[in-house]
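First, one chain by itself: the form predicted alone, in structure tokens.
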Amino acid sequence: MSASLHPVSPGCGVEIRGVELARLSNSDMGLIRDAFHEHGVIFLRDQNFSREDHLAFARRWGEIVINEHFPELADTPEIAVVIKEADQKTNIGGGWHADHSYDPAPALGSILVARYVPECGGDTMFAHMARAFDTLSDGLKANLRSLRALHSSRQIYGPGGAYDGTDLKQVLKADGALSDAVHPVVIRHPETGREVLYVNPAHTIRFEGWTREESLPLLNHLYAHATKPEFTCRHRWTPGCVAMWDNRSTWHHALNDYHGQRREMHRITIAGTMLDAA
């Protein structure tokens, strides 16, 4: 069976069929790379994908980043465990965000494997930031190109942050390092050369040189624009499904609508580079 591409929505995401990731040819790897860069997130269902396969596929993309906050798979620290037990109320990633934007060199992408999924619920939303930026007015684009923004992990993982006081506090690593970074608000994508809106609701604190209060009206306008249906897709997980998303050009949001059911995913994050302004 030959590889084929099937868009998930007009604005974001593509499903790749006819590919077995554990036995990936160089030609199919090229197709996957092209689809990843073009669509922001790729999905491959029904994969017989061991932890060794997961590691091998990740290493074809680059160096693996060990997450400072998530629990890790026993004997395999490169694989983070993203889990919500049936008796928990809070999930990991339950809001729009881009992974590791708080790092000076943000992650290239993440590879998530569905190991145990709810009978229903637990979908993930994705949004494409290059397509969102393309549709802004010329005047706003010009203003955004002149700005930089502060990103931080503190308001999520730090004391008093979003997870503090929830039933995830005992799951996440208490000694995880906290990080701050400043990035251009509009970046030039390292592979495609496209202009990409690079702020996100979870980690962007304010524009450089602006106060938080001054920044929020414009940030909230950008967030509302970026999550319009025409830039997003919704992915329903099935056991053995593999997704890989580009952290430079997409956001994602893990929906928390499956209380009383267990969900376990395994994630590897790929190291990226410092981001250049458009």
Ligand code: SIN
Second form
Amino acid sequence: MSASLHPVSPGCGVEIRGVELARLSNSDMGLIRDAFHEHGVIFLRDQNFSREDHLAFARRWGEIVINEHFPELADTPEIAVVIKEADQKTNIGGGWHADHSYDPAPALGSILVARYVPECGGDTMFAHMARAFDTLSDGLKANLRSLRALHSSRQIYGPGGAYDGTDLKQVLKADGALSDAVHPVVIRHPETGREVLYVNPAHTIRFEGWTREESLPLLNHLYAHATKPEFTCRHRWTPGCVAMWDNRSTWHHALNDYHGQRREMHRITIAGTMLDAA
Ligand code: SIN
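Can you switch from the form predicted alone and show the form predicted together with succinic acid (SIN) instead?
Whole complex next, starting from this chain.
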């Protein structure tokens, strides 16, 4: 069967059919790379994808980063377990974010494999930040290009953060290190050369040289713009579905609408580079 591309929405995401990820030819790898760069997130359904296949596919992209906070698969620390049991209330990633934007060299991307999914619910939303940036006014774009922003893992994973006092706290690693980093607000995408809006609601604290209070009105304006339906897509998981997203050019949000049902996903995060201003 030959590979074919099926956009999930005009603004973000593409499903790739006719490719077996565990037996990937170099030409299909080229097609996958191009689709990933163009659409920000790729989806491949019905994959027979062992943990060894997951590791081997990830290594074709670069080095693997071990997440400081998520639980890991026994004997395979490279694979983080994104899990919510039927009796838990809080999920991992239940708000718009870009993985690891709080690291000095943020992750290139993440590869998520659906191992056990609710009968209904637990979809993931994605949003494309190059397309969101392109549609801002020229005046706002010019101002944003001169700014940098502080990102931190503290407001999610730190004391008093989003997960503190929730039933997710016991699932997360107790000794995970917290991290802060400053990045340009508009980055030049390392592979595509496109300008990308690089702030996100979960991890961006404030603009450099501004207070949080001063930063929030502009950040909230950008967040409302970036999550308009025309830049987003919603992905319905099925067992064996593999998604890979670009953490530089997209955000994602794992919906938490399936209380009473179990969901287990396996994630590998790929190392990225320092990000340059546009
Ligand atoms: C995440 O990596 O943020 C979780 C995504 C998901 O579970 O859908």
